[in-house]
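As C-alpha cells, one chain now follows by itself in the form predicted alone.
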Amino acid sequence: MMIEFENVSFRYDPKTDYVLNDITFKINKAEFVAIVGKNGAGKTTLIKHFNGLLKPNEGIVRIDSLDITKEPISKMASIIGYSFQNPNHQLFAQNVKKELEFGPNNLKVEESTRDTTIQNLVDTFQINHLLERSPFELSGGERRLVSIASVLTMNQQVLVLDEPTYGQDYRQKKRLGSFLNKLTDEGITVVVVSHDMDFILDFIPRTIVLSGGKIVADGETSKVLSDQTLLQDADLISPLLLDLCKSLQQIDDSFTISINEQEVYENILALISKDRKISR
C-alpha cells in the first residue's frame, strides 16, 4: 500500500510556527523506510498523519487512493498499525494475553486465526512467559515488545513504529529487524522512526532525514548515513561503524571511510598488514 505526501504543511496552532513545511515524498508498497531527525524535527508529527491522527493544514496525504482528510480514523486504523513512542499510551489490558487479543477481537477476527497469529508473535518475540502478567509490571523493553506485538496481531497493510528499539538488547533488536524485513517480503509496508542509527544501518534500506520540519535527505541508507556533513547539520549521531572508521583514519589518514561491514573489515586487515610491513 503506497503512502504519498504532497506539499504537506502542519502546525498545531494558527499562532505558532509550522512543524512540517512543504513535505513531499512517496513510500511504495512493501518498502522498509526509516525516518530520522533530532528531537523536535517533526518525526512523530509526520507519522501521525499516516493514519489521520493529525490532518494537514496544507497539502494532501494519500494512502493509495484514500485522502486521509476525508476518511474516519477508525477506517485508517484498520489499514495502518501504529505503535506509539511511549508504550504506556497504548497498553491498558489486565494482562499481556488480553492485550494481544484485543485488536483481533475488535476486528472480529476468527478465533483460530487470532490464536495462530498471536502464538506466532509470542514465539517471535519470546514473550510467552509474560502472557499472564500485567503490562504495567513489565520492564520498559518488555512493554515495548508487547506494544509492537499488539499492533502486529491485526495484520494491517502498513506498520508504523515510533522508536521500536528503545530499551531492547542486541538480540531483541536483531530479532525485530529480521521480522520486519520478513513482513516487507510478505507485502507489508513498514515505516520506523528511530534514533538508533546502527539498527537502521543493519536492517532498513531507505532513510528519510527531517530537520526543522523539512526533508533534507531521502535515499539509500548506506549513502545517507555515511554523509558526515549531513549528519552534523541534522544533529544526528553517526553509526558506530562510521565512528570506528574515523578513529582509524586518525591513525592512518589513508584509511577509507565506509559503513559497509565487509569493506571495513578488509580495510582493517589492509591497515594491519601495512603496519606490520612498516614495523619490519
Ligand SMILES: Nc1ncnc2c1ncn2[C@@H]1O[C@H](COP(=O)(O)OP(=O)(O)OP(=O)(O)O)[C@@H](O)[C@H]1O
Second form
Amino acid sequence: MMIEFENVSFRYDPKTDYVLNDITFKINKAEFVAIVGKNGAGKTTLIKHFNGLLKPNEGIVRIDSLDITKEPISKMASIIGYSFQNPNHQLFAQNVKKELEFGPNNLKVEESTRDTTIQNLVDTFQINHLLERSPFELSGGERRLVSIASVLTMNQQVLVLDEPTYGQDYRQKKRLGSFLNKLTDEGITVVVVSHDMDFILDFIPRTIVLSGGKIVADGETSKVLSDQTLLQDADLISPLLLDLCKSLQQIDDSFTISINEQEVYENILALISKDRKISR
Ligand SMILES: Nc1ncnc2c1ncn2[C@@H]1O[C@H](COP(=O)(O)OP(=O)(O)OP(=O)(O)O)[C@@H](O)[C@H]1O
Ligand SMILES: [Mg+2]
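Right, the form predicted alone is done, so what does the form predicted in complex with the ligand look like?
And the full complex, kicking off with our chain again.
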C-alpha cells in the first residue's frame, strides 16, 4: 500500500512548538524506506502518524485512499504493523509462543495459516529455544527480536519498525535485513526508523532525513548518506563503509566507492597489491 503525508504538522501541546513541521512525502507500495535523524528529531512522532496512534494538527495522512484520521484504530491495525521503539510497550503474554499467537488470533487468522507464519519466523530468527520462556526474562536483544517477530506474524501490508536493529548482533541484523527485503519483494511496504547507518546502507534503498521536525533530505540512500554537509547539518555521521571509501579515494583517486562490503574488501586488496607492485 502507498503512504502519503500532505503538509502534516503536529505538536503534543498547543503551548509548545511544533514537533513536525509541514511534512510532505510519498512512499510507494513495496518500497523499503529508512527514516533517520538525531535524538528528538521527530522520527517516532512521525511514524506514530502512520496508523493513527497520533493524529496531525494540520495536513492529511493517507494509506492508499484511506484518510487515517477518519478510520478506526482497529482497522488501521489490521493494515499496518507497528513495532515500538521500546519492546516493553508491546510484550505482555505469559510466554513467547503466546506472544507470537496473540496478533493473528486477534485478527482471527486461521490456525494453520497462523502456525505456518509463526514457524517460518521462528526458523528465520532462530528463536525456537525461546518459545516457552517469559518475554520479560529474555535478554534485551532477544526481547526486541520477539517484539519484531510478534508484529511480523500478522502479515500486514505495511510495516513500521522503530529501531529494529537496536541491540541486535551482526547475524541477527543480516537476517532481519534480508527478511524485510524479501517482504518488499512480495509487495509489502516497509518503513524503518534507525540510527544504524551501516544497516541502512546495507539493506534500505531510500532514506529520509528529519531534522527539527522537517524533512531535510529524501533520496537514494548511498547519495543521502554520503552527503557530508547534509549529515553535518542534521548532526549525523556517515556509515563507516562510505567513510573508509572516501578516505581511500583521497589516497588513490582511482579507488571506487561502493556500498557493498565484499566489493570494498576486494577493492582494498587490489589497492594494496597495486601499491606493492609500484613500490617494488
Ligand atoms: N508524549 C510526548 N509529549 C510531549 N513531547 C513529546 C512526547 N513524545 C515526544 N515528545 C517530544 O517531541 C520531540 C520529538 O520526539 P520523538 O520521540 O519523535 O524523537 P525521535 O526522533 O524519535 O528521537 P529518538 O532518536 O531519541 O528516538 C522531542 O523533543 C520530544 O521531547
Ligand atoms: Mg524515537
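Numbering follows the first chain given and starts at 1. Between two forms, the rigid core is the largest collection of C-alphas that superpose within 1.5 Å. A quick note: this is a predicted structure, and the numbers were derived from the prediction, not measured.
- Checking D123, T69, V216, L240 against the motion between the two forms, you find the hinge between the rigid parts at L240.
- When the larger part is held fixed by a C-alpha superposition, the smaller rigid part turns by 34° between the two forms.
- Core-superposed comparison between the two forms: D253 shows a Cα shift of 8.4 Å.
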